[in-house]
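In structure tokens, one chain follows: the form predicted on its own.
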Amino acid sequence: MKRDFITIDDLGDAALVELMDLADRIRGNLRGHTADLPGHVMGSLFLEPSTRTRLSFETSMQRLGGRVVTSSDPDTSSTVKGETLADTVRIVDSYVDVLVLRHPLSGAARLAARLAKGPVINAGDGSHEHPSQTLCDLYTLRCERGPIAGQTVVLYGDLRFGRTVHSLSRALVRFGATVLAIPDGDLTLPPFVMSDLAERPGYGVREVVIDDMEAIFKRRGVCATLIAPRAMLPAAGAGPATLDLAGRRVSAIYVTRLQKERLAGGSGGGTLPILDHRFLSSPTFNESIVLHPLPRVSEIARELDADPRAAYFRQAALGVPIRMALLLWCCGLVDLPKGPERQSSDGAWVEGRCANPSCITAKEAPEWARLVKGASGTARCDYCEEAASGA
């Protein structure tokens, strides 16, 4: 059976734990695994800029004894001649044992997985998901703060277009964490993520207003979304509930930059204060580690780099052992517990079209477009998960 990793829900909880356990063993001897994947070739197909993800995957494969063929500049690939992703994937798949794909369009990785005979790893598809980054994030949280269950994690910044938080929020609730999403302006978590989180067993979603942290946020009435076990949610009312954040302890603040390359119809950001020592001086945050998928632009003060709570460079380094573990699974060298993986949608197709102009099916694969009805009864695109039109 082909082992694709397209969404964080492709692996069950037990599998994710075993993958992190394997990364622990690898991390203790990074140079001792060159005999694990000899003769294997990884295709590194990055049709969108990347530094950490591409280099960490390529480093991981080489540390496992495999080799890498790479296309890291879209301007020098055949896409500039008009070649479709579908044709590119078919060709590269015939050269390699595993394909790592980054693409600017949402749903591109799922399309690639359906066309490739070998395993496909999603290294970021548009503003949809980035599941291998979430592996790194979960692993960092576990290394730095211990078991994830019971932790409170703040997601802070561009949550609409920051694909890393789409995967991370889903994983955090699976492991029993509480998530407080504080968006920059109106760049809130997208509907396809929110609806998924609201359907998670035992969890609820509540819009809240933070009124007790004016000294930190430099204003009152900061709007946020609380995703937590139902017993921990404020009582439902006619409007947003007031959240007393000062009485909580936050394990980690996960910061995302403003995704200017994807921004369309958003606030433009600039509503949240920069994360600095003043911010972390609050009792709520004074023990919080700071995470960031990087690149960092101006949302975290550089004065924090020397602070032991700044974990983002350690986070980037941990991307190598966890991706080594992922490659070993994808290439069939290790087995992981099965289920509950993402369920097949066969038989749930409905008529209609994807409404997302940034979906792969809107740009080059309309003949493969299909809609599926979710648990809530809402039709969504089977590739990018956005709500459908005409269903």
Contents of the next structure:
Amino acid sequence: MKRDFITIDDLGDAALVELMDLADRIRGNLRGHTADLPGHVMGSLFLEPSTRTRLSFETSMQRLGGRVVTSSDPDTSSTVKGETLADTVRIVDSYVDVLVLRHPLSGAARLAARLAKGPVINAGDGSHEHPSQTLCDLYTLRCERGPIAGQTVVLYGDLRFGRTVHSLSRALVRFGATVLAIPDGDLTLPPFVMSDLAERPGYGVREVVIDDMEAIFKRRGVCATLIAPRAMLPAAGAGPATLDLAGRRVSAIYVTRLQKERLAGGSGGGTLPILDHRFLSSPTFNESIVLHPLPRVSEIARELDADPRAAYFRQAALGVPIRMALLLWCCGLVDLPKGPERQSSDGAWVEGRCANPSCITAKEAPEWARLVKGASGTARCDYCEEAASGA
Ligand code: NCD
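One more: the block was the form predicted on its own; return the form predicted together with ligand NCD.
In what comes next, the whole complex appears, and the chain from above leads the way.
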């Protein structure tokens, strides 16, 4: 079976741990791997802006001794002439050994994986997932804070359209972390993520009152109300509605920017206080590291850059060893334990259409549309995971 990496659930827990162990070994000798993938060519097809993800994948392939062909400007690719993703993928796949795709529409990577004969890596598909960023995030958490089980991680910002947190929350829950979702205004984690998390065994999703956060807001004179903060706690069943943050050490605050390019008609956002020294002086957060997938716009004060708790530049640097490890697996050079948590296309296909206008099957590939029955029995799109129309 070819080794696609479309969602974080394509790799099971043991595989993720082994991938991080491999990244540890690579990191100790970054320049010593040029004999690993000679003769291999990676196609990087980025139909949406990127700096870190594309350059870290390309650096990774070069450090492994492979070569890279790249199409990084949608305006100079055949997309502007009206070529569909399906056709582009079929062509590039016939040139290369592994394809890394970023696309503005949700579900694009799953479609590409269905069409390509070689492995496909999802480098971000619309507001759906960004699993290789999650590898980098988990790896950073492990390097900086140790084993992920038992950690408390705050997700802070645009949680609806920020695709990185969709992949990350799934992974954190799998490893037994407590996840606290603090959305910017009404930009909460989308239903397809929340319902999935709620179905994970041994977990409970709760709307919570977070006393300490309200206190931080008040102390700063910020007039902000937390809308639907939620905690994903490793204990199912009824539980407290108030999470006593004061009693917990938050190991990391993961900040995301407002995804302005995906906000329809200026809805929501801009309500959370900027992360700065005063924010981190609260007892709950004074030992927290600050993570961000970057690019940062104005969510984190620049004064924090020199603070040792600001881990976002270290996080970006770790993107290379972990992506080198991922490429070694995708290209068949190393094996990882089998047993993905959940295959997205496990369920039986059912009739219907995807209701998400930003899904690849709604926009340009209706003939590929597939719905599957989720664990709760409702139909969802097999590409973007949103609920089906009328479901
Ligand atoms: C993120 C992305 O593209 O989803 N960036 C990244 O890949 N490092 C986050 C963002 O654009 O805000």
